[in-house]
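First, one chain by itself: the form predicted on its own, in structure tokens.
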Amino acid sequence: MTQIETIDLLIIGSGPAGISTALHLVQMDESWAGRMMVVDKAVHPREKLCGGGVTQSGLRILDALGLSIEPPNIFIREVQFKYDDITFAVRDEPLFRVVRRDEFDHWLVREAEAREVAVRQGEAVRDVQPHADFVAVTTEKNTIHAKIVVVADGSNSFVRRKLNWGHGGDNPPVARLLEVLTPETPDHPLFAQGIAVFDFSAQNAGVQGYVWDFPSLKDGQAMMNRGVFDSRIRAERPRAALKTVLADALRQRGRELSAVALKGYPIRWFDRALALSRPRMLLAGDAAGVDPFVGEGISFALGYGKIAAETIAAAFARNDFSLADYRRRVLDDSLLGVLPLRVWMARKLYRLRSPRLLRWVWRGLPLWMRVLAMVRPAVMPFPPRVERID
């Protein structure tokens, strides 16, 4: 017969979503570490396709739990925007940091099982029935009886799949993105000056993204992730050929896309219509949406981790599981709150298709990137400081 376990609190997924919500409950009081669980059907470390830019919203998140990041990482502290033969740049110690997600993630599951935090692994989820009282999980391993769950299993989340917990209409609001990962010496002047390179040309082959290059670590090597972003956030243009661009991209910096291996993963993004949460449920990370515009998702994670921890305290001492105040927590966040403006800057940007109209707009963004940085810090998660290279 299959055993059936009580619990107060069930977070699935061990991503930086679930994983925070764990760290601030046991921040807020310790006995959370015994009235919760985390499961996830992946075993760390375990392969995360991810940029892995950590930017300053989630070291501040990071530092608030009493965390300095750990595993190897790289300081970004100059961040360059690209259009065409138009670049400007922002710097900062640091503007964000590069890690490695498998690293990342395994770092953050050991701190929660410090904390006495249970942390299942290799054990995947095969069914959830929400009850009155309790939201029964059906694992390969039992049946948890939960009186809250925290959705935080990814942008493919078997549960909204299951509860078909989703957009509802024929565009879903999900982004694209391919991924390599290229050797390099430590004198390359990306890695050895910290610097990490948005390339938006790539709109004029029909992406709603740009072509990245991250300094980053693998094994102690010097690497560069580089890849390609493409919001869909007009679902209704034709599909970029992301697999020509990338290839495209890496010739022009002396690299061939059929040297090394291709990797592709979704985002979702955040969607203003979609219900964050069900009684006794809430969504949290990647499973309740992100960043569109540039596809940032680490620290939103975190962000949704805070948040989620927030509400699942109140609920419990109000006796009230309904979880209906979620949503407006989500959106009176600093961090979070963002996620509205940071859609409807994408939808700005990427319906522009004219290479004039875009280098027109390029050449006034660095002003308008000073005055969202001074005005709504959140929206541009960097200091005010924007400055043109010729």
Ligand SMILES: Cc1cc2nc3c(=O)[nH]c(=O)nc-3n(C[C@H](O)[C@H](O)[C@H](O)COP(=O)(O)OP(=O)(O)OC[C@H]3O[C@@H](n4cnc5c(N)ncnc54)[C@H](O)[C@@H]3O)c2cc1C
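Predicted model, so just to flag it, every value in this text is computed and none were measured. By rigid core we mean the largest C-alpha set that fits within 1.5 Å across both forms. Numbering follows the first chain given and starts at 1. What changes on going to the form predicted in complex with the ligand:
With the core held fixed between these two forms, A373 has its Cα displaced by at least 2 Å.
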Second form
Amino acid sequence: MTQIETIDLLIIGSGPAGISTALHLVQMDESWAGRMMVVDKAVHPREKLCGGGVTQSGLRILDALGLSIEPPNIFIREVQFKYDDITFAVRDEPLFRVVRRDEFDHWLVREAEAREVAVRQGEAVRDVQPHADFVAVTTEKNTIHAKIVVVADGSNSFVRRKLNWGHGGDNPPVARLLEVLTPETPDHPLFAQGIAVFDFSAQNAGVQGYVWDFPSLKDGQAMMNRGVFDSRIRAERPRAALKTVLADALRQRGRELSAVALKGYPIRWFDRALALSRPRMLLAGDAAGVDPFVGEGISFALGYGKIAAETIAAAFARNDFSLADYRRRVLDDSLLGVLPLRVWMARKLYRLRSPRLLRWVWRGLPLWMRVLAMVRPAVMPFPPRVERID
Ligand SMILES: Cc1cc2nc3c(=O)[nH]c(=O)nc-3n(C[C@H](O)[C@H](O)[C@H](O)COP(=O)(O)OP(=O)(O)OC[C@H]3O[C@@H](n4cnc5c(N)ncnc54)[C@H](O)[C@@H]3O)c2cc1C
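Please supply the coordinates for the form predicted in complex with the ligand, as a counterpart to the form predicted on its own shown previously.
Time for the whole complex; same chain goes first.
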């Protein structure tokens, strides 16, 4: 017979969203370590397909937790936005840092464990049954009765599917991404100068997004992390041929797609219509929905963890487990509260198809950036001072 464990809080998923929830709770009160458990189907360091760009928003959250990224990472000091022959640059120290997600997530898990948080790895959740006084979660090894469950199991959230929680329509709010890693020499200019590129010329091929080039490190070796992000925010439009777009982009960079391993994974983006919580359960990170504009998810996942922790602490303090205030807390947060505007911006930009109109819009980038910085400074992942460099 399986044993039943009882616990105050169960966090499903030990990615940035789940571990950030745990770290924020322990930061509020160390005794939380003994009151919660994190379960993950994978064992760290586990593979996670990702560009690994942690923006200043994410770095600030880590800083407030007393953490500075330890695994090897690359400082990005310049971001170039391209559309055809138009190129703008934005600079800061750093604009973001590129990590390898297997190493970054493993490091976060070790930080949680160092604070006495129990992280059970290699234990997939197989069933979830909400009850009035607890949520029963069955893993491969055990059954756990938790007063609150945080669902942080990523874009393909098993728990959401199991509970039929969410978007029932034909067009789920999901972006498609393809990614490749290619070996580079460390004297490649993007490495030497810490430059990342977002090339929106892919919009001409029907991509509702861009092709990226991020200098990265794998096992200490210089690698270029490249990929294509298609928000699919205009889901009624035909799907772009992402593999062809990426193959063309690689060819322009002197690389052949057939020579490298191609991998794909979705990002679920924020959907206003989605209930972010139910009594005793709340969603965090990709399971809740992140950004469809540039596909930024790590900072938002860390941000969800902070708000989830605050909501959980308040629920126990009031002995009220409806968690009905979670949505308001998310939307009031200076970081997560920009998600509806990022959705709006993606809808506007990726609606455009005419190359003439796109050129006009891209030439006006400094103006759009200044307007956004005035109206909602937190909405852009990067500072608003752009310089044309083509
Ligand atoms: C190709 C690609 C490139 C990206 N590049 C960037 C980038 O450069 N910058 C950026 O900010 N964002 C990027 N993102 C988005 C970012 O990766 C995600 O938003 C982020 O990982 C979300 O974190 P999370 O903790 O919500 O989910 P995840 O990191 O996906 O963690 C979910 C965890 O849940 C576990 N899990 C799943 N099912 C179960 C189960 N049944 N039982 C137990 N555990 C389970 C998984 O093993 C996993 O550890 C990219 C995404 C993709 C696909």
